[in-house]
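One chain is shown next in structure tokens, namely the form predicted alone.
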Amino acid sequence: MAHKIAILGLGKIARDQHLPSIEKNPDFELAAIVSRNADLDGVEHFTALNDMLAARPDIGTIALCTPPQVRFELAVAALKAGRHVLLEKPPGATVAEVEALKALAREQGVTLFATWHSRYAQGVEPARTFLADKTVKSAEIIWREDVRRWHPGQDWIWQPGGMGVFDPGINALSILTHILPAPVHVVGASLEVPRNRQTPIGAKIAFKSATGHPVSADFDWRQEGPQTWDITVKTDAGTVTLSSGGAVLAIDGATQLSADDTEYDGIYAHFAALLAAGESDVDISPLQLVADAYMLGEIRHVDDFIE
């Protein structure tokens, strides 16, 4: 039987990403929309997700797709009342709050999924497999997009916990944390903040591995015309590239694997997995990098952004 799923914060992700891919899951069957400021034809609707909680006990499991600043309270009641949750990319404002529902969830004896979708594009898990028996001697992340163009209007990302250019440049972590074989961290960074705002618009970090080899990254939401998502990794064995954010896989140039966006439907799959394991799965790796920027970090004051 299908599960029965309500997805809370019907914004542009959850129309573009979270709707087409519950819709050809088999597991899963949409049952109803919490949000205060949109609704979907046919589908039942609630302003607040206690009200979907006391009307509908049938719904156990809930996707949250709202800004990752009110999501904490959000992901509580939810666990409290049993439900199973998916939590949206990052998976809360920090890492506390995030290993806080870890230990609900433990608790409750439900499922809890923070999930990364760029480990879901289809160049990631070949990569990973290619890099497990090398030796790595550098790696670099170029992550450049335009802000106006995939997040026009939206205040919460300039405000504090809204995360800025890491929003993005998260996903580049959570796949430099799932292919590289031995863990990073943070040893420096540099990031540029807009006067009139309060998350940085650009990036640079350098990290280094347990195993001393450098990494860099280079985020940046001031990028317009084509996008760069590119992910280059050295060894002794030839360069791994992952371009086009992880769907392009090549090796010493050349390509080996193009493919097309499927990376919420793998989310939903392995979602389904651990709903039939009875397991949760929360890697705050990629979220811990960015807040240890922050915490290294030299604020720069740049320009101020205009919408």
Ligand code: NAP
Contents of the next structure:
Amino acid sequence: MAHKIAILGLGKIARDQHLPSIEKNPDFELAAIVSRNADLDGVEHFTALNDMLAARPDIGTIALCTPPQVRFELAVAALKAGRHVLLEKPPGATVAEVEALKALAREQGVTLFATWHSRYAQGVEPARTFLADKTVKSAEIIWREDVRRWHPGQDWIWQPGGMGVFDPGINALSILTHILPAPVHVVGASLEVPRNRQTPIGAKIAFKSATGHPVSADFDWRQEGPQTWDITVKTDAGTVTLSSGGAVLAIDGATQLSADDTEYDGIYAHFAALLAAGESDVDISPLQLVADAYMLGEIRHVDDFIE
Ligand code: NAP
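Alongside the form predicted alone that was just displayed, please also present the structure of the form predicted together with the ligand.
The next block holds the full complex; its first chain is the one shown before.
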């Protein structure tokens, strides 16, 4: 039988991706929307999570699609009510709160799935397989996009906990941490913060891997025109390039794969598998790298950001 699921937070990502992927997946049935402001024709609507939890004990799964700053309290309420929870990325505003959710889910015997949608881009798994037995020499991330195009009117990204340019940058880190054979740690960072905002609009980060090779990341929210979401990994046996956010894979410049975006279909397929197995999937490593970049980052104030 299909899992009845509620979406909490009917914003951009819920509408663009969660609704269509749930609709396509026979393992799920959209049973309610919890939103302070928005509703959906033909679907029961609640304005507060606690009302939904009380009224619909039959809804066993909840997708939390709010910004990270408000996700913890909502996730705690859902987990304490014995519901399985899917977290949009990033899974929380701090590392410790996600650890707490992980422990709570274990205690409650329910599934917690901290999603990283970019890991489901179709070039990512083949890149991971290629790299598994290679010696990595270096890696470089260039993730440059136009904030006005992708986040119009979203104030939360500029507020503490909203992460600024790390909101897209963490997608690159979720790929990096998945494909590299050895873990990496931050060794330095510089963060460009607009004078009138609280979070960075640009960031450069230096990492080192456990095996000693360098990794660099260049995140920027001021790129107009063509957008760049590329990761290049040089190895002893060729150079792997993931571009278009992981949808295109090339080895030594030769395209191996160029696929459509099916990231959220992959997320819901994995969620169904976790529910069937009674397991959780919570990998904090991309969030940890962002936290560490903030910890080591030199702050440089730059021009005001005017939307
Ligand atoms: P958004 O358009 O601003 O929508 C977030 C929704 O969360 C809002 O519509 C609101 O829903 C709810 N919300 C906001 N503040 C809240 C609060 N204080 N308490 C309770 N609910 C609140 O943001 P989004 O772009 O969908 O992003 C949401 C999450 O998805 C973020 O973590 C983001 O990183 C992730 N994500 C976004 C994208 C993207 O392309 N935009 C891609 C992948 C992942 P109601 O008004 O319905 O209550």
